[in-house]
Every structure is written in C-alpha cells, then in structure tokens.
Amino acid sequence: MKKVLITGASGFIGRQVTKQMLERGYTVYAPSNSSALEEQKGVVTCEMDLFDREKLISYLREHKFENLIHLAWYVGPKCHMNFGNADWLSLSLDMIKEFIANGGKKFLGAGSVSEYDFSYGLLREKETPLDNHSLYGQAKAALFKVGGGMCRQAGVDFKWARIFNLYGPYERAARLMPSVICSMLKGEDVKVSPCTKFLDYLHVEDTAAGIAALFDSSVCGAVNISSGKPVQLRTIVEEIARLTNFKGKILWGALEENFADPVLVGANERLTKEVGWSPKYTLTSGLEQTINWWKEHLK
C-alpha cells in the first residue's frame, strides 16, 4: 500500500492535492488542526496542530512515512512580512530532519513565485536568482537550499513545486478573483488596482496535477507550477464581466497595485518536457468554473 503524508491537506492547493493522491492510488495521511478537509475513502486524518513539536515527531516515528508532501505554511494576511514565516522553516527544517531520520525517501516542499528576484520578469529554475524582499519569499528559499541540502545528503529525493498564482474553488474570498466574482454577481460596483500588471496564472486543480505528477515523476530539484503565459489582470476582470454578464461599473485604480514589476511570468519546460504535464483549463473554462462554483457557496 502506497502512502503519502500531506501537510495542509485541507487547504486551497492541498484539497486538490489531496484528490490528485487519491486517484493515483495513494493513501493520505493529512494531520491538521482544521476540521475543513471532508472525510472521505483513502484519506486518514489526524487533529494536531502541527507547532506541537513533540505530537508531531511521534507522528512521524510512528507511522514511518516513506513519502511526504508538505503544503502547509502560514498564507494569511500580510503573510509576505509575518515574522511567523521564520516559525515555519524552523518548523519545516525539524520535520525533514525528523521524515528522514524515520526512513523517508521522497519529499516534496511547497515554493512559491516569490522566492525570485522580481526585476528578471521570465522567471527560470536554474537561472533567476532567488533573491526576493519578502520574508515569505526569503523563508521559502531558505528552505529550498537548506531542506534541499539536508535530503541529497540523506539520499532522499527531494522535489520543489514552486507554484505561481493561481484561483478556483476555495480561494480566500478577498483575494483578486474571487473578490471581483463575488461583486460581479451580486451587481455591486468592482474595485480593483489599475490591472496593468501581466502575471502568469492556473487553475488550482492543474497547478494540483502538476504537483501530483512532479512527486511521482524522477524529476528532482526546482520546477515551476506556472502556465509558461502572461495574461493582464485587466483581461481577467474584463473576462469574469462578460462571463457574468455585468453590467455594473468597474473602478479602475480604486485600489493600489501591490508591487511594481510590471511582468512576471514563470518558464514551464521543466514541467511540460520532464514531468510530461499539460493543463485541463484555459483561462475561461477555468474561469467558468470558478464562477459556477462561488453562485454556488456565494452568501
């Protein structure tokens, strides 16, 4: 029996994670101090809170996990300058050091975008220096070198999705998607920044195939969870208008731009060549569906 312990299984990225397991045979272990991720067959869940270092390590000596993907990290708000980021790679080195000691043999660890230096705008693995402003961003990186060094040295491989932005069903209501959807549907008039900015995007449920597909994949090291396609924000917006049918105004500007490089945009042929994964959506069937669901869970 094939089993895999999921770190933030019950989140936006980690429930479809989570699906992705399951269809490729994998039992689940999903430990969390949330009760959001539905029971369901194959998955074994477990209340812990994660920080309760002593629970944890006997998690881990107990059930001698062979296979670990660890998606949680704190994604709240102000999360790019919450100190707390230093509390999770002190956290997430302790875990590693713990998965290997009891046998593990591969790991996959959650990056981000913002590990990179902004200013590059196409955003390469082995290339782009990671040298971002942000805690978030610098805290990511860290424990992509030092979890990273930690693995080889124990002949354990060792994965790192590093995932662009993304949306779709459950994403935090005040991020930039599901805020306009949400206005759009309730006719309300939509503020958002100037949207002059190009970023790259995925549905949440293809960025959770190719994270899927990476860890069973003998690809190691950095890849990119991107599209490899810039798209304007304003696009977006004008897009989610006409899947609405809006008719309302949209305040362009209202509301300010949160960092100023004006593209960024990941290279994806790590993803698409090694790994062998292409995406289910385009930009509107993704958009669609995101759409159907908030009429859905819209209050």
Second form
Protein chains: 2
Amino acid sequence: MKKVLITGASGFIGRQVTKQMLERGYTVYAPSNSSALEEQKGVVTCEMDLFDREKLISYLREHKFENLIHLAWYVGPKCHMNFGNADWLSLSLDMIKEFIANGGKKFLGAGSVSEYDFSYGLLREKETPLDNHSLYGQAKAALFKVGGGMCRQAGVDFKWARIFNLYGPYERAARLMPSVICSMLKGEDVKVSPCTKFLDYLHVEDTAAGIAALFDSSVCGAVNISSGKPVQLRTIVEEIARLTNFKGKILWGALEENFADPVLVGANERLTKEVGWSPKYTLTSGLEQTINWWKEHLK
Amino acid sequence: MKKVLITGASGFIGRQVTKQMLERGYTVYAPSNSSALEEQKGVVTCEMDLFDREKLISYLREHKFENLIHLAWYVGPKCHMNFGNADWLSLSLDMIKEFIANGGKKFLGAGSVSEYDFSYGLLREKETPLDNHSLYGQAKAALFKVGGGMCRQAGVDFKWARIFNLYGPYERAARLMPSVICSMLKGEDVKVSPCTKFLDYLHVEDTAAGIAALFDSSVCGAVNISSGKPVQLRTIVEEIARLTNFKGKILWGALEENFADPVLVGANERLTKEVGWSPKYTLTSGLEQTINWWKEHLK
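Shown: the form predicted on its own; wanted: the form predicted together with another copy of the chain:
Every chain and every other molecule in the complex is listed next, the one we just looked at coming first.
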C-alpha cells in the first residue's frame, strides 16, 4: 500500500489533493490541528499542531514516510507580509531534514506565483528571476532553494508546484470570487476593484490534479500549476453575473486594486507537456460548478 | 554608551570585528559557547549556545539591543553542503524576529561570495543572480532575502556584508594559507593544487574594517567586502615563498582544485565609494604580517 503524508490536507487546495491521491491509490496521512477534513476511507487523520516540533518529529520517525506533499503554510491576516512566513520556512526545513533522515524518497512542496519577480508578466520556471517583494514570496523561494538543495543532495526527488490564482468550492468567503458569487446570488449590488488586471486562474480541482500528476510523474524541480492563459478580472466578474442571471449593479472601482502589476500569467509547458496534465474545466464550466456549490452552501 | 551584540565574536572574522567596534566606541556583547575570546575591556561575554532558543530569547529580551552584527554560522566538515546550514538559517530568522520585537534598529549579517552564481566571474551586488550550487550559499541568500524583508518591513536598517576570500592571523591551520605558510616556515616541501584560479583576497583586518564601516555608515542592503582585484593563487604561494625565504620544493598540482570556477572577483564600488572604505594592507604587507604572526604561534 502506498502511503503519502499530506500537510494542510484540510485546506482549500489540500482537500482536493487528498481526493486526487486517494483516487491514485494512496493512503493519505493527514496531521491537522483543524477538524475541517471529513472522515473518509483511506485517510488517516492525526490531531497535531505542526509547530509542536517534538510531536511532529516523533510522528515522522514512527511512520517513516517515503512520500510527502507539504501544502500547509501561514494563512491569516496580511499573509504576504506576516513574519509567520519565516516561522513556516523554519518549520518546513526542519520537517524536510527529518523526512530525509527517516527514509524519505519523494517530496512535493507548494510554491507560489508570488515567488517570481512580477515585473516579468509571463512567468517561466527556469528563466524568470525569483525576487518578489513579499515576505511570503521570499520565504517560499527560500524553501524552494534550500529545501531543494537538501533533497537533491540526499537523492530525494524534489518537486515544487508553483500555484497560481485559484477558485472553486470551499474558498474562504472573504476572497474575491466567493464574495462576488454570494453577492450576486443574493441580488446585492457588487463592489469590486476596477478589475483591469489579467491573471492566471485555475479551478482548484484542476490545480490539485496537476499537483497529483506532478507527484506521480518523473518530473522534478519547479513546475507552474497554471492555465497558461491570462484572463481579465472584469471578464470573470461579468461571467459570474451572466451565470447567476444577476440584475443588480456592478460598482467597478468601488474597491482599490490590491497590487499594481497588470499581467501575471504562468507558462505551463512543463505541466502540459512534461507532466502530461490537462484541465477538466473551462472558465465557464468551472465558475458554473462553483456557483452551484455556493447555491447549496449559502444559507 | 553604544551597545552592539556580536554573534561569532570569537571567530576568525568576529575577533577582528570586535576590535573594530571597540575602537569605534561600542561596548560589545559577545554570547559564545567557546572560550576563544580573550577578556577585554569593553567586551561583555556570556556563555551561551545560540541554539538554546530559550536562553537566546531571554538574553535578547533582557538587553533590548538596538545594534546586532550576526557573524556566527555553521563551520565544520563539508560546510558548503552540510544540513547545518538550514539550522543556522532557521536560528537566524528567529533571532531577527526577536531582535525586531525588542526594539532593534540596525542589523548587519554576514553574507558570502558563495551566494552568487559563480558563472558570472565578476560579482556585483545588484546585478549578479544569487543562485549558487552550495547549500551554504543558498541558505545565506535565503537569510539575505527573508531576513532583509523582515527588517525592511519593520523599519530596521538591514546591512549585508558579502565576505570574500580571507587570510590573516587565527585562520584555522588546515586552510590553504596557514598550511602553506607553516610548511614553508618549517622548510618542508609544499603540496598545493595547480593554483590556477583567480580569487579575491582580503586581509581579515581589512574585511573587519569594511564590516564596521558599513555598520556605521548610512548604506543598507548587500555590500561586497572585497578587494575588487583578482589574484592568482599561484602568485600568493610564490609571494609567501619569497617572504619566508623558502628553499624547498613547491609541488604544483599535488592536491586537487576543490572547485572549478576560474575567476571570482567582487566589484567593490559600494564599499569604496558609498561606504568610503579603503584597505590598510597590500597583498605583500598583509602576507608579511600573517607570516610574522605564524612565526610567533608556530611552536
């Protein structure tokens, strides 16, 4: 039986990755300090705060995992600038060291579009400099480099999934897509930024499928988990309005843009050609699925 | 009275930086787990293993240092590849966080030539990519980026001294210069590599003077502490032979080169023009001083 340790398995991305790995025949070990993950066949949960180093280390020593997918990270207020990013970097390095020492064979970490220097617009794994202004991006890039160095040196496969913009079920309600969807479903007027930016969006199930496919492939190193296609935020908001049959007002520019870079798109040839992934959803079918999920969950 | 905390104050570089900071009127606080640092006026030592996190944190909380020069790092076997580099990265991030939380104002960290992508040869602070193959270099670059991000965000001055090749008193006897000097002083035949590489060497007192000047200047960010001049290793060995009046044989190529890059020199305009540093020693006068020191210490 193949076993995989997944950190952050109860999160927005983690729960979908868990599903994908179960479908691929793995037993998923899911340490978590939240009870958000449902009881499922094939999932072995364990109540744990990963920052309880002693408990984490004895867990790794006990199970001697060969496979590790590390998705957990700081989430919370001002996550791009919070010093918690440095704590997660330290914790992740400790975990990798212990994973290696206990017979680890394959590691996949969650990277981010935010590792890149945003001034390049089209972001490529092997060419674009990693020099983002956010502490989040710097800490993730540091884990990619130092953690990657440790794994390579120990002969452990190191895979790094650079995740781009996401949408889909279970996204936190305060984020752009859920807030627009919920407002439109309720028929409330919608306040948004000017929505002029072009970003790279994937449905979270497609992202998770990309991560799982990367894990099971022979590809190592950094791989953008991205659509490869820029879509203007305005297009997304208008598509949600169409799909929800929204009749209210969209107040463009009522909110500020939260960062300035006009185009961020991830080249995805590594994912499509080397890993062999393709998405299940189009933007329209993905939004439709997400809207249907919110219809059921909006009480 | 100005106070500065110096980690690694008993080390090869640290003892010279300590001297420089004393001359600049600082009281030096020197936590150390070694007794290598002599009792000196103006130095307040403290027996401490920095990895004893509780002790380190209560020390920082007690003294509320505004000035920190962080030189301590992993030294030991295979230091370029050792996982200890990741531990020092984590420790350093914890220390910076606590320093900031307790009123820290100015931080200087010890960077390294090994942060750079060596294929560039002439290494410039703002242009040359940081993408070294060593875990040491990656961990130092990660500290530069993440630690620097934390300090900038908190309004703490962040200075980063990229140290190049060094020589001078108190260098470990197993290293190139001391071993050549000692063998030649004893009249033994000398085994060396082909010594074809061109590197950038400074006398450790000049390096320390550069670090202290950077600390007291208004310059922030990364600054190469380098001579700016490539010197072939062969020239150094021949100069030591001349200065020691050596009559034995030099066995060129009896040892292997330990890395392949033929030229590594650090542009030093930031240090000379912005900080206003200039070296005290030429290569010849620096080697002479070092040889004289070894004459006294070679028993």
